[in-house]
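First, one chain by itself in structure tokens, the form predicted alone.
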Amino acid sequence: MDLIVLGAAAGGGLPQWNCAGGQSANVWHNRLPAQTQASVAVGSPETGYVVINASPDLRQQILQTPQLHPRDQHPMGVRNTPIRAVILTNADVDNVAGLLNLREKQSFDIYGPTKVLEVINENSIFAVLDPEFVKQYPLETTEMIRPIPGVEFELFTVAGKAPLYLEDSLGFESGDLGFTSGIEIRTETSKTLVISSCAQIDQKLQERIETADHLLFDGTVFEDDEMTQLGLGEKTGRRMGHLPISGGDGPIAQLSHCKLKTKRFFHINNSNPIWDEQSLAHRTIRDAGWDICHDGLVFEI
């Protein structure tokens, strides 16, 4: 069973389309490779694949991932896909907009927290996903599903906030609003956690991480105010619902005792210096036993 990183960047991707600063500048000048917005696929050619979060770049990600291509001489005909299901961990645009790429009357299932599915169903644009073909199933905290053979997926709530476009109606709060979740992926041989957004590492989350073999963790910003420092915006990482990597309560400090096989940062913003392997920030995470994800990374779970 493989985990494929379809996209490793945070919202806007790398480079961001309207940004010539931060790490985007390095991509525009061909010093770094471009990265699409955060999403992973789990599965095998025999079982099919489950996509975790449908990023706005999903069509491009399918094109650059042969494992997700339709097959010639398929029993279902010329229109087919190995994608069996999509699991949504929150209702951010970065995680749901890609569903619109899957609108061609193709059968697959959507799983997500009730609050996330409600957001989708309240927006008429998602009606292009014909319910005759695309079934929705609520997936709440601690529930476990087996959408493909040989692997289990469990949803768990993490500290976060409401999606940006719902802040006016719901207010900003760093806490459990039921909108932000991680996914635990279990096979016969390993346990993998995918946590693309996290506003706090509490004891319960630490205990879950301690039992894992592989971790993909929210690496949005290295410093809380790095966007302000670079002139890229006024919001801090914490205001966006993300822990800074370098903070005293951040993942390097809080998870230093966790002896996982692999720890990788995921959902990395275009402002984050860890993209640059020559940077002090990158050396800092490497010295702490962490690495970063990149588009196309594949590892066995």
Second form
There are 2 protein chains.
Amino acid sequence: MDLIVLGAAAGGGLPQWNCAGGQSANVWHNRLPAQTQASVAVGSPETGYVVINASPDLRQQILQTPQLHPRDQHPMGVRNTPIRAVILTNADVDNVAGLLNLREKQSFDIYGPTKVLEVINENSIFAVLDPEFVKQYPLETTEMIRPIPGVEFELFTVAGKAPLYLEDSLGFESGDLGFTSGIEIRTETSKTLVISSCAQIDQKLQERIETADHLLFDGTVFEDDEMTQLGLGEKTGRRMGHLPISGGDGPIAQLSHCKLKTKRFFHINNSNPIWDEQSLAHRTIRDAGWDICHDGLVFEI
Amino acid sequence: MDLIVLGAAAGGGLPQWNCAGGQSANVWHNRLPAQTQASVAVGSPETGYVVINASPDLRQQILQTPQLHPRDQHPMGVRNTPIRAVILTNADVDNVAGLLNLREKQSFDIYGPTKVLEVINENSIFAVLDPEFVKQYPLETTEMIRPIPGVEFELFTVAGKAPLYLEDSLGFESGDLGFTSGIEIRTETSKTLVISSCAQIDQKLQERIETADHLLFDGTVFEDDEMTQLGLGEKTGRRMGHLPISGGDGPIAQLSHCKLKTKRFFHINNSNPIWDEQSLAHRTIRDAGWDICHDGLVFEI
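Beyond the form predicted alone, can we have the form predicted together with a further copy of the same chain?
Every chain and every other molecule in the complex is listed next, the one we just looked at coming first.
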């Protein structure tokens, strides 16, 4: 059973379409490879694959991932896919827009919190996913599902915030509204956590991470104010619901005692210096035993 | 002033994510290059660019088109784009989903028929386009706009059909509902028509094409029933609102008398044999003076 990183970058991707600064500049000038927006797939050729979050880059991600290509000589005919299910951990555009790429009367299942499914069903544009073929299943936290054999998925609540486009109607200071979740992936031999947004590492989350083998953790920003420092925007990482990597309450400091086999940053913003292997920030995370994800990274779980 | 083909393929792109047949097979097996979904940009480095239709592949299209990259040393700072406006010719997912890639508090204008703007505004997910930065302007047919200097754009009604995801509520047999438009692009020296959907070449359309220099025309299917022949789906070209290229009422037969400088098929489906230069269909269109578009094609208008 493999975990494939389909996209390692945070919303906007690397480079961001309208940004000549930060790490995007390194990509425009061919000093760093481009990276698509955060998504992972879990599965094997025998079982098919589960995609966790449908990024706006999903069509490109499928094309660059041979494991997700349709098969020749398939019993279902020429129209087929190894993608069995999509699990949505929240309703951000970054995580749901890619569903629009999965049209064309193809059967697969969507799992996600009721609030996330509601957002999809309230937007008529998602009606391209014909309910005759695409079934939706509410997935509440602590509930366990097995969309493919040999692996279990469980959503869990993470401190976060409402999606940007619902902030006005819900109010920003509304705290955790069930919009932000991490996902625990269990096989017979390992436990993997994928947490792309995290505003706080509380006791409960720490305990969950202590018993995991592999961790993909919110690597949006290295420093809380790096976006303003670089002239990329007015918001801090915390304002966007993301703990800065380097903070005293951040993942390096708070998770140093965890005996993970692998720990990697994921959902890395185009402002984040850890993309650049020559940077002090990159050296800092490597010295602390962390690595970064990149598009196409595959590891066994 | 240039026209850049950002994407030449019809909805789904080439290859289609869930299709191992038709021309998609040629791409999966590296016999043909991949193509993104239909979109063009018009402009110059001095004036900036207007994008016609925002395909789901827009982020990838911007990345592979140097003319659309943000600039270093820009007076607006590191966050900038040469994209000044997006014109939407209809409300199909293929034409509007890419707007979700243009978030991040960047100023640009959206022009489109009132009915198309209504669809966008009824879908809360498009609220990521902050109205403080992104202005919407209704663009009715016969109205002329100049979003950048030196070029005029005019929408015109084309026989077509409602977007797939609104078919149920509107009824398929509703005829032309103002959802399908072509676009006429006039510079000081030339007139170009971009028509990605066309269900019928009537007298009025024929007259418009007779006075044009360059034509990008609906090349969705070569034969009306090619999708069923290939096992790719149940719909004919006509059922999807597209005239088959080879039909007696199709573009080759109906436009043979037009003295265009260039005529190219555009919005070409992954079922269409004209993608393959070795095919009889490709030879047929070349013998009739037509060519095909491909991603990255640029010509002066």
